[in-house]
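First comes one chain, alone, set out as structure tokens in the form predicted alone.
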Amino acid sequence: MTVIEEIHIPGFEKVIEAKNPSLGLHAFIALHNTTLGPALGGTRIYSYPTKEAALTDVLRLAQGMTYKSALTKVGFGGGKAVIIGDHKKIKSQEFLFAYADVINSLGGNYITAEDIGTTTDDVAIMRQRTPYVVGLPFGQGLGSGDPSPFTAWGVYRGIQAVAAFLFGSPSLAGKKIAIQGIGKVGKPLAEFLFWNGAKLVVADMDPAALTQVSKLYGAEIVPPSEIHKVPCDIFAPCAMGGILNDVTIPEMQCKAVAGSANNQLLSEHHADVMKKHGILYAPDYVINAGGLINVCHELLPGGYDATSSRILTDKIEDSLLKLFQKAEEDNLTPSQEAINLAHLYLDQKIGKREIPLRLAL
């Protein structure tokens, strides 16, 4: 039996926290803000080394779930979901129909996809149960398949933002990237950097996948410990947030910071702290939207459309150049730049959900 109890979070609409202890579900979602439509966010397991850590982390993601849909004006809001555990080691489908019930309790206010720990696949078992999610495997039904390589892509369109603000050209040849994280994000950016141009420096815990990308892609490989110094043009986090603190800052010898991870900033303030070091960092919830985009474009009117979400991502690069160009008039950092304009569309409900939701069983 599943046990939810809700927990009062100032700042957040909803947050609630679910048990199953027969099932090992023990799960964490937040809705923070949902002025503009359902919150959508991924659903991420793992192992946390406590519950507060997990709490603290689907707080911040969901956070940056508002301002990443505000900013798109795909018409959702901002959550997020968290489950402590290891995915290769909890996942069943009675796991994920239990936690589908869960999803199903917040009526609809929330909708979810696959993230850190979960795949298409566990979204398709999950559906079984409820209509609350996006991602599915490609050919199930309004299913897209994993939206990875659309962060990819637009992760790699705002890099090239950051080359044409820095060194006022958008071409990669040459340039020196380093990539934390050579996953489900991290491997298709190498592989977008290498075809055109770039010089490649990965980090990741799993030997097999960096033998792989250092033969496919002519990449140096680094321990993860330091991969953060290695002196390049640009840093590109693509694994678990946080990376961005009092401590990896100084230790820093790249020119501006671009990946897929979520909350790479450890506290807001080390925007202020990166500006200060003459580091450019691009927002990660405007670089990072490819994926969020392509899920919802599963959701127009007329089905999917991968042309059309390609278009969308493809503008991340405009989006951030244009954000970096304002930054520096109003003498702002990226993120505090980027985030006064989510407040600003939020507050006029610009960008609000006007067309019912697609979704049945």
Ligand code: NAD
Given for the second form:
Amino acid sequence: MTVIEEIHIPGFEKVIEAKNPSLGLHAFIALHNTTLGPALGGTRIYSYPTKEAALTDVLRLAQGMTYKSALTKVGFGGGKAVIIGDHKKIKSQEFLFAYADVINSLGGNYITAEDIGTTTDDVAIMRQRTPYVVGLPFGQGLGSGDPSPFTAWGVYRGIQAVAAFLFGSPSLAGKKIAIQGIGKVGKPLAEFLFWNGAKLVVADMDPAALTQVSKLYGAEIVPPSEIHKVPCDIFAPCAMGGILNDVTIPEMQCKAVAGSANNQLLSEHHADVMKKHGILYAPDYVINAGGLINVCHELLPGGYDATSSRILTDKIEDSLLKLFQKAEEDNLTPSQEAINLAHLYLDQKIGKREIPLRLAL
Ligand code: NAD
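Now that we've seen the form predicted alone, could you pull up the form predicted together with ligand NAD?
First the chain shown before, then all remaining chains and molecules of the complex.
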């Protein structure tokens, strides 16, 4: 039996902890803000060292989703879920059904999707038990497939905005870009950058992924511990969060950081540390919104439309360029500028969901 308990966390609408020891299920779900629509955010399965670490992660990720949804005006709020454990060992149909029941207990205020440790196939299994999921496999019901290529395309357009702001042109020809993490986002990002003339340096823990990008895109390989130190134009973190911290920032030799990883700043004040070191930072919840945009397109009244999703993802370049310009005018970090804008949208209910969700298959 799954036991669900509510935890009171100031600033969050609802946070729950769900446990089913016989299935190895231990989850936290955080609903940060539903002013603009139901909270949307993926489910991460990860071997957190402690339950406190899992709770801290879900809270920061849920808040980031509020900003991401508000700034992209998709008519959703911010939420996230984390499950403690090794995704290669704990998942089964029974486990995913029990977790889907936990999502149902939130009555449609939280809609989930895949994230690190979960896949579109897991979402399809959960869909048998709950309608409150998006990011289904392509061709299944409303399915739009893996959102990662859209995330990668949005990051690519964001990197163009960085180039336009710093170097006066969005061209990436000859620019040196270091990518940390050649996974579902990092790999297509490497491909887009290669075909547009960038020189690549990459790091990952997975030797097979590295060999492939090195052969396909002429990428130089460095050890994971070195990638943030590489002298380059742009560093693109596409692995785990917290990479921008007191140790790594002084070691960086890039002009900008622009990548897909969520929660890149270990804490918000590291945005100021980046500014002091003269490194431009593209806020993660702005540049990595392509995946969110794509899964939201499953729920349009007319059904999934890849072209419309790409057009909205393309706008990340313009939004980010305007954000950098406004932050410079206001002498703020791009992060603070983005947070201020998100709060304005939330206060004035700009982008609030008007059309009811179309969840039935
Ligand atoms: P993924 O698990 O497919 O890829 C991550 C890659 O990073 C893996 O290949 C892993 O081996 C590597 N890695 C882990 N730690 C590393 C380290 N210390 N140094 C170098 N490489 C390391 O994940 P993904 O879907 O590509 O997502 C990457 C990041 O982007 C995550 O932070 C995720 O939350 C974020 N994100 C992803 C999407 C999406 O659509 N997939 C959307 C928004 C944000």
